[in-house]
Amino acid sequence: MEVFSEEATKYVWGGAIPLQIHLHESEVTTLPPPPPALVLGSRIGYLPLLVPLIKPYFSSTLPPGEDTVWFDYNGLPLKWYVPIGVLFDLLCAEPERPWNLTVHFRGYPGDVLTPCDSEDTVKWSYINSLKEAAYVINGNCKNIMNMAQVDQFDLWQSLVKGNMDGYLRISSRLKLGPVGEDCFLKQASSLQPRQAIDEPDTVGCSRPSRIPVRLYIRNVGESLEYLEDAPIIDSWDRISYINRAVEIHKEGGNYMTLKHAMRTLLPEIFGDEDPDKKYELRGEGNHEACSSFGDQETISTARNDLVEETSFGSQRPSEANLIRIQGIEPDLNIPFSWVVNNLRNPDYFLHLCVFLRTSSHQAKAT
């Protein structure tokens, strides 16, 4: 298997979610109400980038005055800085096509969402994510900080317009990848506790590489026969959001698979060595549900503390139901280097959605 597949990357860049966008009933001023807008949302894009398409469509029915545009799904305000594909994979346990969203031009929920006044806000959120990824990979973000303004503009426009070739041309100068075939696990005898991202880099040729990963973890409750029966997410407090790095080594050990990477990222769930057993997470202590969806952290400048720990909110054992990356539920034995090179987003983070379910036998016992 090729480490970098141009065909796979084209599929990622060409991936889109069919959206059916309804105007909220409180903002309809005409009869009959306007039909929903049908648009394609790029998987690697962001909801505010759709506003230039949607606003003219509904303009004739809107009341006077305007506010910041925002979207919701089943009443849940959608985080504008999370890629559309990640939102879809995370919130639609059973894929819904078209995906029915509601658009609002009034009543921005500032207690839930960070303000997003223009496309520039989205651009700088993306650039800051790129800085974070660069810091994880290289130990600094100088390459991003030193980008010429014209390159920064062209990089952003390549994302907005879905221009993969233009993106690859500019991003190749940032020296953030790809990951080579020599992607190994650390030898068991030399295993160390997970290194925080703000710790000093290892000196020398054996310095491990680090891959930035964003984890979105959703507990779907008791064991379900069908994911379509998963309860609707009505609050971001029900989603755990974790930034972690995977260390890979260029010598010694065994080749790293996605399964190995998940054991590094979430040892509480994927730490079982028997691939035929269900993975379980046991809560420790009296933890309450906690989410790290801190808006201000997301749009802040590059941080030194990217490893964010969250509790999973359940004291009952949970099983890893499935993993989604770019809409794919991958085989865990696939080489991790292939996953990183071909399925990461343009911000150089690998975005992983993980669904957990509570063990039925334990649920009955509590």
Contents of the next structure:
Amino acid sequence: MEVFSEEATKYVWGGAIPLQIHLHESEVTTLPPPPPALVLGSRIGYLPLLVPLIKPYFSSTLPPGEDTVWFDYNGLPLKWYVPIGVLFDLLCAEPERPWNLTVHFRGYPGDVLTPCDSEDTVKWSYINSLKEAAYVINGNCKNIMNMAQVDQFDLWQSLVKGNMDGYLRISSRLKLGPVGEDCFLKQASSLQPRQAIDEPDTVGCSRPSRIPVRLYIRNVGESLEYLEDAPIIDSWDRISYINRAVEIHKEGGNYMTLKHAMRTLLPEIFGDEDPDKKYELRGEGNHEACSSFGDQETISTARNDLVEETSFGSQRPSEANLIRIQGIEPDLNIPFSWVVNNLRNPDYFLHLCVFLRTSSHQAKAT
Amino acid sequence: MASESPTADRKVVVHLRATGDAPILKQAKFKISGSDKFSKVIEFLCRQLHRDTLFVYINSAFSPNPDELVIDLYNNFGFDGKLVVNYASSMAWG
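The block above covers the form predicted alone; next, return the form predicted together with its partner chain.
Then the entire complex follows, led off by the chain already shown.
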């Protein structure tokens, strides 16, 4: 299995959300009002980084005062530290193209959003996320702290400019992956100094990988038939933001699947029952349709909180909990290591959006 | 990965440690609900120390974003039954 696909990474880096950005009416001082700005928001980027692109559209119409830029979707102020792709995947249950957002240059909602004064604030948030990820993966974030200033700057600039090659060049030196076929962290081969026998670190520089994951969980309700009918999110209280780590390992020669990872990450939602056993009962094939209706009914009545596989190209809305990563709703039998290596963000976190269809026995929303 | 169910109802012991010239708190250990966000810890520190801004870190390593849940931080980065939070008046680990 190809553990790291440059092609997949190119897709992720090239992914962007078409945005139609309207200036909030309270800030329009000219007639006629300015037309909305049409901008592509990089999936792996952040909204504040778009301000230099957007501002020229509106600067002549803004009221006097200092800029404190923020965005909202359907009235919900958008958290600026969440990657644009994640915001879109999470808040637009049924993808809206273009995605209509409202930009404000005044009246920052300090009760909902932490301050974001400049690109530096976003960079600080990114570097800290990177450190946090490194800490989960390595047990410390020395590799980030020891980065030369110029490398940190270049890494950030690669992200800002969508320069995947530049990013890969610098990040590969951080030794944070990719996860190898043996589910161990692939390390660049290097001469290791002789270590004392009682040192906890293995001399072979490989160890099971711990993967940092950010989960964004949204309850769309049991009876929801079509995603476009999902209740609008009017408050961040409706989203559970959960940060957990999962250790990748092989199961008796088999790759750990995404399904298994979800079970480890969210046992309260995805249940304790061995999903592989269930899969065997239903038959073979990743692309088989989501079981016969009979099977589904049995499973649904037996345990509401089990994940069912979605099949590729299925037109019928799934009755299962939906998982979205980089805008993809992946087959749950994909090896988790592939998901990690190819779908994680430049901060080395895997950002997962989960749409909960079950109402009972779910993760407690905060 | 914590084996116990990391539910919101748990209380987490937070150990607040001053860094640099930040004032040392008389009472440095606190219990906080796991379901609270890290912003509560930051707010508490700012109130106690009468500061508008503080730089707050976990294990002298990184600053988590304020929306992260205390229980998640404890499960991922806590040790010896507590979560160590360092605070400084200026950026300590940039």
